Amino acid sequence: MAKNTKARHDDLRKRLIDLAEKTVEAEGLSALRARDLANKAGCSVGAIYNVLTDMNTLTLHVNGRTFKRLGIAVAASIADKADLPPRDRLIALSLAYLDFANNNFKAWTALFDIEMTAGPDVPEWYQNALNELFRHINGPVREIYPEMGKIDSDLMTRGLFSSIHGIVLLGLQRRISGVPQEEMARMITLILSNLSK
């Protein structure tokens, strides 16, 4: 009996995550509401909280899937480019990031719209997905700046990510401080091409 209950809970959890993922991809994180989700899943609102701690946990699971897809896209962009100079690999990574954000805008923005700060409350699997993204950037950074210590290269990695992320976010949101979308790839390439010691 307990085994059947667990199987039902696992099935409901998966269905809820699937439905939430579709909602976020189509309408954005703000459209994710427990009552709507319960109606789509054919369950009560209370049943959601029987299988997931809260809506934030549900969002983390959706974002975890998005991070995985982002990681695959970024890794694929440099899979056959090991022989290229590190700046060229950083450009390839960054343009893949731009493409992913542009093609998955609502799911991508959900990665950063969730209220969560670094600390013990961040699930390990979620932090690992973010660390994997940074790892792709850190390799070329350490090649460009071989004399740089780990702490500084980690800071440089996060600094480059923040810069590219800012360019992408401001551009895709068409903010006045951003660069027009048709210039974003050129701006990213220009900045990374001019990295120097």
The other form holds:
Number of protein chains: 2
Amino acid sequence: MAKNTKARHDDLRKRLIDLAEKTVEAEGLSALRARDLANKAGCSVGAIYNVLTDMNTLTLHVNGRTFKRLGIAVAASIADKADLPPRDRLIALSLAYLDFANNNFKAWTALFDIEMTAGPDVPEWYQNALNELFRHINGPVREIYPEMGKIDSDLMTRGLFSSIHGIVLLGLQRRISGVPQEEMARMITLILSNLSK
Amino acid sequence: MAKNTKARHDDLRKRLIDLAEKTVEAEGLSALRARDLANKAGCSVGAIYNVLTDMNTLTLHVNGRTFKRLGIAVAASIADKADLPPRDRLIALSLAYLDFANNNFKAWTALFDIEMTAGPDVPEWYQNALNELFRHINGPVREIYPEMGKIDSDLMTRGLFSSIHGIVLLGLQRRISGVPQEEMARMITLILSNLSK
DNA sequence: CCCTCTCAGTGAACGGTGTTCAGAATGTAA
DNA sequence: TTACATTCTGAACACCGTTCACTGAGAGGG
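Having seen the form predicted alone, can you show the form predicted together with the DNA?
Once more the chain from above appears, this time first in line as the rest of the complex follows.
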């Protein structure tokens, strides 16, 4: 029965993450409540804590899935575009990022709404997921700036990602007036098109 | 006494905002609690609600002050640099933004941590404060791209602000590995220096 | 078949939020 | 002093995540 318990635990854990993912996608991270979740899963509140250490780690699991989907969507955007000029590949990547954030707004928001006060460092899988995104950007960057040293081209890569992220973030949160949805794509294109050299 | 109460209310409101500002600066938005605040102000919890509709509006007041300080800091960075080339002025503005966010990290974070789910629109003063920042950016942008139409140059302005914001945000939150403090300035400089035309 | 005995699962209870509102306290006027 | 109006108070409420003393179902031996 030790084996049996583990199987039941694994099963419950998976169901909880599935349900949490649906909730986050539909209503956002703030709608993820322990009692509601237990209710939907047909278990007690306590059962959640038999299987997951925290509500926070549950969110981490959901975010892990979101990051995976994000990575796939971004990679797909340049899968058949290897022959395009590097600037156009950067634009394609960025628009895919915008598109994903827009179509999965609440799940995408949850990626950055989570607490990360524990220590100076972020979970490893989070770093890995970001590094995966960086890899895609780094190729075009090195093509555009072949003379640039590795340190600077890495900085440029992270800087470009952060820039696009900032545009998408402030735009989708409607924190900046006069940036309707359809203009965000143009904003991204404008900035990336004007990268010199 | 109607006058008298108004004066007392105004006084209490001011003291509450002062105390809240200190708390947010020292410990962050999450440390702002109604009971603690009442304790520090020497009043009852209920008194807060006689004078402020909400804990959220209290945060808005604090954020208003932070935005004002931010605006002053950013404006000061180019006050004596009118003769510099536009790209250098953009860099000065951006580094001032980075500097302010770094030196007032918790208060600056609070600017964007606040709930804005109420309706599709953000408070008016928030928009005004942002527009003030945009004005500073718009000048150099129009100098760099004199042939650009107003619509596009406005998009470029907002896009550049969002970009710098994204770099500062992800960098200071340590959400991106390998971007130590001193390299963020270089990251910003790299990107802005490579704006073409 | 029954009786232990173990242990996973339960949900009431705990500590912590923001917010409210019946009543106490204070002030005003007759 | 008394009657009334106004202001202020803090216990109580609703709602979080989290815990832990209990329950009850199932295993194994007699």
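Residue numbers count along the first chain shown, from 1. Quantities reported herein were computed from a predicted structural model and do not represent experimental measurements. Each form is matched to the other, and the largest set of C-alpha atoms that superpose within 1.5 Å is called the rigid core.
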Rigid-core frame, C-alpha of Glu147, shift of 2 angstroms or more between the two forms
yes
